[in-house]
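First comes one chain, alone, set out as structure tokens in the form predicted alone.
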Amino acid sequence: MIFLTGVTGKIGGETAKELIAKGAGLRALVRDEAKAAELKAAGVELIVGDIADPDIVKQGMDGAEKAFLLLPNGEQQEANEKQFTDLAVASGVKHLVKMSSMEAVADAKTPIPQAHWAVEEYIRASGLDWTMVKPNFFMQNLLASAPTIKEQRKFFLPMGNGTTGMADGRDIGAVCAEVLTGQGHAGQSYEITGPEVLSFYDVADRFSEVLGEKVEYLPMPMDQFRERMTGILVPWHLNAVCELFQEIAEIGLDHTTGTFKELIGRDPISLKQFIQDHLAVFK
């Protein structure tokens, strides 16, 4: 039995789909049962409740050999993930797989990577078998820009000249499912990227190629982005996202990894393929 969190989100949902296809026995913690109706229909056992409730988490872990930890970024994320780790130890879970990020390193300077790193260290010290899955930037994040791409052939982000090794969430889900069902993954930190390092000007070029019309990336000043997102994100999350995006703008990523192909046996999905697969949304 594998106990899952995050299954109603993009990456957790892709992970669950991959695991269902592999025939794994699954139990998932959800806050809203209706959002997981398709998974329930596919045979996933649902536990309804809050990740912060230790009794609910223990119920989910009962009899589980492995657990998948994927929580949304937030002020209580670190505390909830550490509690989840303690409960995994107490419940007899053998292997804990955590969704982290490539930015999570010992000298991380911004809140989200700092929280990820603190939990990684906590898990490593727990005595559990563990695996960290560490992507960089999800192509699915670009779906939020679909309205302006569709209507104006422009998109606006505060990334400046920053670069990423963005990966498709479907590929990340495939990696998580492999780690949860395969052998030899304990004690590994897997940095997962797409096939190329891209600036957001490069992203605009890929959109132009696929859509057959010129698409422009217009860097948005960070204070304008902050103003736009005020009221949409709570203050802690807004500040943390702004700091993370500022880090991408100033530092970015200068390499890709071959880890995905080593684990899955095929090349990762390219941005052009991602756009083609979501053509109805962008065009």
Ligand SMILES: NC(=O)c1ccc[n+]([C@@H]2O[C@H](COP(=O)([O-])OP(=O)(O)OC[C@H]3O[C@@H](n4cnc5c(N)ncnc54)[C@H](OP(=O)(O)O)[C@@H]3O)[C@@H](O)[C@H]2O)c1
The other form holds:
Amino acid sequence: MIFLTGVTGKIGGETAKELIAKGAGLRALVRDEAKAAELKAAGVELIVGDIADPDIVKQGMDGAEKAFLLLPNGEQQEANEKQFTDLAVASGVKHLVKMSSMEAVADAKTPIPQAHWAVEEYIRASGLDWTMVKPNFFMQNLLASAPTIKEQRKFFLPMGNGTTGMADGRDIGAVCAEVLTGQGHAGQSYEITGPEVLSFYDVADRFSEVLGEKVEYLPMPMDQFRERMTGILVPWHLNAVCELFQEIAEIGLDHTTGTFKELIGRDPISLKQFIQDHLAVFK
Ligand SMILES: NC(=O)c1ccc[n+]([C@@H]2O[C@H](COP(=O)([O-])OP(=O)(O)OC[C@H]3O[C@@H](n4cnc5c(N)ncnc54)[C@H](OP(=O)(O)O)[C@@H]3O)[C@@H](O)[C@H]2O)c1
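Which structure goes with the form predicted together with this ligand, now that we have seen the form predicted alone?
Once more the chain from above appears, this time first in line as the rest of the complex follows.
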């Protein structure tokens, strides 16, 4: 039995889909049962509640051999993930798989990767078997720019000339499912990228190619981005996202990894394929 969190979100949803296809026995923590109706219909046992509630989490972990830990970024993420780790130890879970990020390193400078790294260290010291899944920027983040791409053939982000090795969430879900069902993944940290290093100008070029019309990337000053997102994100999250995006603008990523292909045996999904698969929202 595998106990999953985050299944009503992007990566957890893809992970659950892959695991269902593999026929794995699944139990999932959800806050809103209605959002997980399809999973329930596919045979996933649902536990309804919040990850901050230790009794609910213990119920989910009862008899589970493996657990998948994914939470969205927020001020409580680190505390909730550390508590989840303690409960996994107490419940007899053997293997904990954590969704982290490629930026999470020992000398991480900004709050989101720092929190991921702190939890990684906590898990490594817990005595559990562990695997860290550490993806780069999700292609699915570009869906937030779909309205301006569709209406103006332009998108605005505060990444300057920064580069990423963006990966498709479907591929990240496939990696999580492999790690949760395959052999030899304990004690491994997997850095997952897509197939190419791309600046956001390159991203615009890929959109132009697939949509058949010129699409432009217009770098947005960070102050303007901060202003636009004020009230949409709570202050801790807004600050953390601005710092992370500033790091991408200034440092970015200069390489891809072959980890996805080594684990899954095929090439990762390209950005052009991602755009093609989401044509209805972009065109
Ligand atoms: N975006 C990127 O480019 C990127 C890159 C690398 C790593 N990451 C990492 O990926 C993670 C986010 O993954 P995602 O984009 O798949 O997340 P997401 O789509 O925002 O989904 C979050 C999931 O967590 C659930 N959840 C939220 N708060 C909860 C709580 N208090 N108790 C129980 N469940 C709760 C949500 O449930 P509801 O449906 O009820 O809200 C949802 O299922 C973050 O840790 C981030 O650092 C992101």
